[in-house]
Structures are given as structure tokens and as C-alpha cells.
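Only one chain is included here, represented as C-alpha cells and corresponding to the form predicted on its own.
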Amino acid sequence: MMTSAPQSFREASARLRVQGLLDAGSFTEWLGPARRITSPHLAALDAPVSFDDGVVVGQGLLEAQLVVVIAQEGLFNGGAVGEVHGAKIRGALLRAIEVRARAVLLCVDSGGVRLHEANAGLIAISEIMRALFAAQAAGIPVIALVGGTCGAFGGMGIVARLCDALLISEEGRLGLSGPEVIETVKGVEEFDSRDRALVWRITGGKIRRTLGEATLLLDDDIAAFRAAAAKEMMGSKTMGDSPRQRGLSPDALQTLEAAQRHLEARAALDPGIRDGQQVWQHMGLGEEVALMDPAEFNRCLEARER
């Protein structure tokens, strides 16, 4: 039996992940680009604009489950959020709750907040996570799949962070500020943005993967962040069950504390540490983890968590 070849995360449009990751024909597009809805923004700049405005939303089917999916395209202004980009993501998120989905998946492809926008930018990521709050308080799972040419930097990788699950291809990167802008800021001294392989042991999946920042490696296929995606939205609670607490209850506020505390023990352990290769070498995984397969090495991580 012939197995089709895989079809990269990274290289897809934001339509053809939406595509990859939904059952076939099921996906609904709410204001796509025949609506033609675009950043005033950019057109009073007399900027490039996109009838989609760099982001597609709509619902569909996965494993016959409905949910609500959010695609950014990081080719177009870099996946970066404005007002009408980030009202599409907010809108989505609330759409959510409305038509009862079973769970959301916010593919973040995105640089940060548009500089030509830059408050619109700013309070659209602050009402995307009063949304994304209020999907969660209403008992639907949130999972962000990070694995675009752009990654998730500035307000949407705080985003993410946020989300319920957050699957990373080796490919994908997650962080604050990119490495060109801690350049820009710090000089190279502090950051060369030019080091491919630095960028990637900083900012990359794997590293992300190795301090608790996602909950799975998987490799640069759509195939694969589909299968991850459904065993993540079905050993979530379903709309029915109890809706998590993401409120600051006394619960929260202690599971708060305590990542906090297990972040100061991390960083106080060598405050010398700058670079993937050295946390590794610090845990004991030898120079061959940088060679181990996605699978290999989120095994060789779950045995030290056991």
C-alpha cells in the first residue's frame, strides 16, 4: 500500500495547512477573500494589502469533531497582526463559543504586531487573549500549531503560550522578540541574527520542547500536526464536562506560583547558560540530541520526565 509523501507545515500556504489539517471538504471560510475586507492602514500608506488581511477563519471538521481553525499566512506582512487581522482571530475565538466547537486551532504564523499599525496592532493581541480566555472558561481547548516560516514572536507567541497545547515542529521557532530585533537593540555582540543554527538552538522547537515551552516535537508535516492536533482536542474535556478554571481562583493562582518558582530554580542552576547546546550538555544529552528524529527525542525527554 502506497503512503502519500509527506506535505511540509512550514512551506504550505496558510490555506493549503487549513486544507491538510481538516477532514476533506469540511472547511467553512467566514470572511475570506471575496469580502474583501482590508487594513485601512496599510491602504492609507499606500501599502501592499491582502483581501484576507493575512489570516483565514472559518470551521470544518477534524475526526468528524467540529472545530474552529485560524490560519495565518506569514508570506503576507509576515504574519504580522493589525486591527481588521486580529479583529478576524477575536471574532473566530468567540465564534467558537457560539457554535459550540469542539476545540480551536490557531496556526500561528506571525512575526509580532505591524509596525504600520502598531496600537491597533497592540490592543487587537490584548483582545485576542480576552478571547481566547473566554473559549477556555467555556470548556474549548485552544491548541496552536507553530511550525511557519515566520514562527511566533512578539504578541503571538505570547498567544500561544497561552493556548492549551502548543505543538512545534523542529522547523518552527517560538519566542518574544526575534532575533533581528534583539540585534537591532543589543548588537550582534549580544545576538547574531545571521547564525542560522544559534537562531534555532535559541528560538526553535527543540529547545522549546526541552524546557516545557510545548507539548510535542513533530516533524515538518502536515499529516503529522493533524494527527497531533486530534489526540490533543480528544483527551480534552468536552463542552459537556466542567469548564477548566482559567481564572485567577486560588488553584490557578498557586499552579502560577509554582511554574514561577520552578522557573527561578531553573534559571539559578547556571546562570551562565546562553545557548540550546549547553542546556542539553547541562541535562546530560550529549551532542547526539541535535540529530535525534522528532519522535526519538520527545521520547528520550517523556523517560527523564517519568
The other form holds:
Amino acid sequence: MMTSAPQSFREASARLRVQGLLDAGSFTEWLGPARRITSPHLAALDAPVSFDDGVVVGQGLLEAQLVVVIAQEGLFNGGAVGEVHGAKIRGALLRAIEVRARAVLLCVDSGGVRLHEANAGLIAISEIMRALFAAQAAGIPVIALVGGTCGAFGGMGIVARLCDALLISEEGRLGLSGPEVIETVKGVEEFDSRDRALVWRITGGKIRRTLGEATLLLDDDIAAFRAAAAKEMMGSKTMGDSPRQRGLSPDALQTLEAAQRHLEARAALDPGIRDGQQVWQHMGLGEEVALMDPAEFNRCLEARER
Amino acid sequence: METLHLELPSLQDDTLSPQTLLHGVVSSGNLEVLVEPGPDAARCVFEVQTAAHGFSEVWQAVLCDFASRHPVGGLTFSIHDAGATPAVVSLRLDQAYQSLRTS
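Right, and the form predicted together with its partner chain of this protein, after the form predicted on its own?
Now the full complex is given, and it begins with the chain already shown.
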């Protein structure tokens, strides 16, 4: 098999990510840029708008299976969710049910709600959550892919954690309040958002995978994301195998109890721990953790989790 | 936002497939350009929405240069600009033209 040079997921635009994730030439976009469905709120504020309001949605094939794909553009207003942007995501999730998609690939690259759009943005996030639950209840797994420049923060951080699987690169970040927000509210003594190493030790892919919030750590390579998403999709053997769907089945109690035990173990960590490095020390992992590549890192954690 | 509308003479390249194409992203110092089939084969149309006011002469110079360097007659270029410098505008337009030729 030919192997091509890795194409950075982080550096790619939302459109390039979609192209790289799907089988070649299989993507059909819904509400594409030529439709010019732009934000009325940004226009009212005399701010620049984007032809696709910062999100690409549509359907295509992944390993010949019909999937719905949603990709936020992190460089347009920080991937923030406005009314149109949110409606496109919600609509795509609901459309996945209609077309009986095998899975939804949700490329989250967002700081959360678009502040220009205030309540409309907040409502959009809650509508996305409801649509996501509807897709899961219909047996369609939703797979979050986090590896863009913005990561997944705010409301979209919550949305990412509602997904059936969360694939993240070491460069990817996941959290609720972003570093700049924490620094603004609590002061630089609490969190120095310019300390890149600190930011990644707290919000980065490695620590999120360690804490069980991400399913798998990946190389910053679109092909790696594609392969992992395909594996997750195939792993949910049939329609109706999404964990959310299983949650309605008799083993729901076991699933809940396992989640509870995981949370209790996490709460029992030394309250003095304030940094990913301390978490790894506490787990008995040395400083070499920081230098492990994703494959080695996943193996190391899987061995411990067994 | 400032709006500019410009129609310039340009050669037509029949080998370009008539399709719409979006290139670039609206972010600080950057722009997106949507390429679509235009009304007149002998001219290209530019629709610009820019956050930087008062630069229409510079826009005109950059777009005239682009229309003379490439056969882009019969195409419309719609631009959402968030303060891209002239060099970046030229670069993005060239990239959009390249994508048009290779797709």
C-alpha cells in the first residue's frame, strides 16, 4: 500500500479535514457556501461574515459506509457557535437519522458560544445537544474528532463529551472554560494562559486521555483520524449499538455504576494536584510520559486500565 | 464593512470547469473567496466585502493585476475580507485560481 506524507489535522481547514476523512470524491455538502446562508447577527454588528458561517456539513462515505460529517472552522471567530452555525449542526445530526447514517463524524474546533449572538448561540448549543441525543437514541454513534487550533471548549466541550467516542490528538485540547477565560476571571496567578506547556498539561490530549475523557490519543494526521473514526464506527457492530442506546438496555445500571466508580476514583486523587504532570506522578508514571508518541501512550494506559 | 463592486476585462479559459469553489477562511488578516460562473465571458466580476475601510484604490490595483495575470473571464469572485494585506489578497486569489485549474 502506498503511504503518503502525514497531513496535519491541526493545520488543515475544516474543508480539507472533511475531504481527508471521507472516501475520495464522496462528499455532498448541505447548505454550501454558494447558498450564502450567513449570520444576520454579525451583519447587524457590521462584522465580517463567512459564506458557510464557519461550519461544513454534509454526507459522504467512510470505508464505503454512509456517514454524516460536520466540521467547524476554528479560524472563523474561533469556531464559535452562532444561530446559523448551530442550526446547521443540529440539522445535520437530525438528517443523520433520516438518511440512516452509519455514524456521525463531528469535528469540533470551537471556543463555544459566539458571544456576538448571545442567547441565540446559547440556544443553538442546547439544540445541538438535543439533536445529538436523538441521533444516539436512533442508534447512530456520534464520534467527536478534536485536533484543531481551538480545541473543544465551552458548550462545544460539553457536546464533545456527550459523543460516543472522542478522538483527540496530542495537540488537541478539551475543557470547559478556556485558558484565556480563566485568566481573565481569576487572574494570572490562577492560570497563565500564555504558558503553553501548562495549558497543554491541563487541557491537552494526553491528560484528557489519561483522565478517561478521550477514547484515544492520535497523531496529528488526518489519515490517523480517518482510520480511528472508521474503527470506532465498525466497532459499533450494528445500528443500535451506540452506548447511549445501550444505556436504555438492561445493562444500563452496570454502565452507570462503572461511570460512578471512575468518577469516585478521580475525586479521590490528591486535592493538591493542579497539573497533568502531578497526575502522572500520582499514577506512578515517570516524566517519560510527556515524550511518548500516541501509540505508545495508548498502550501504556490500556495496560493500566486492564 | 465596505462593499466594492468591480468588473474587469480578462481572457477566458474554456478548459476551466464551471463550478463553485471556496478558498480561504475569514480570520484576522485573511479572507475567503468564492468563485462562481459569471455573467460575461469577456469580463470577471469582483464583489468585495471588507472590514478595512478606505482602501478601494489598493483593491482596484490588486484585482486588476490578478485579472491581467490569469484568464479568469466569465468568473465571479466574491470576497469576505477581514483585513488581509494586498500580498495576502493576491496569494489567496492565485491559490483559488490554482484550485480551479486542478479540480
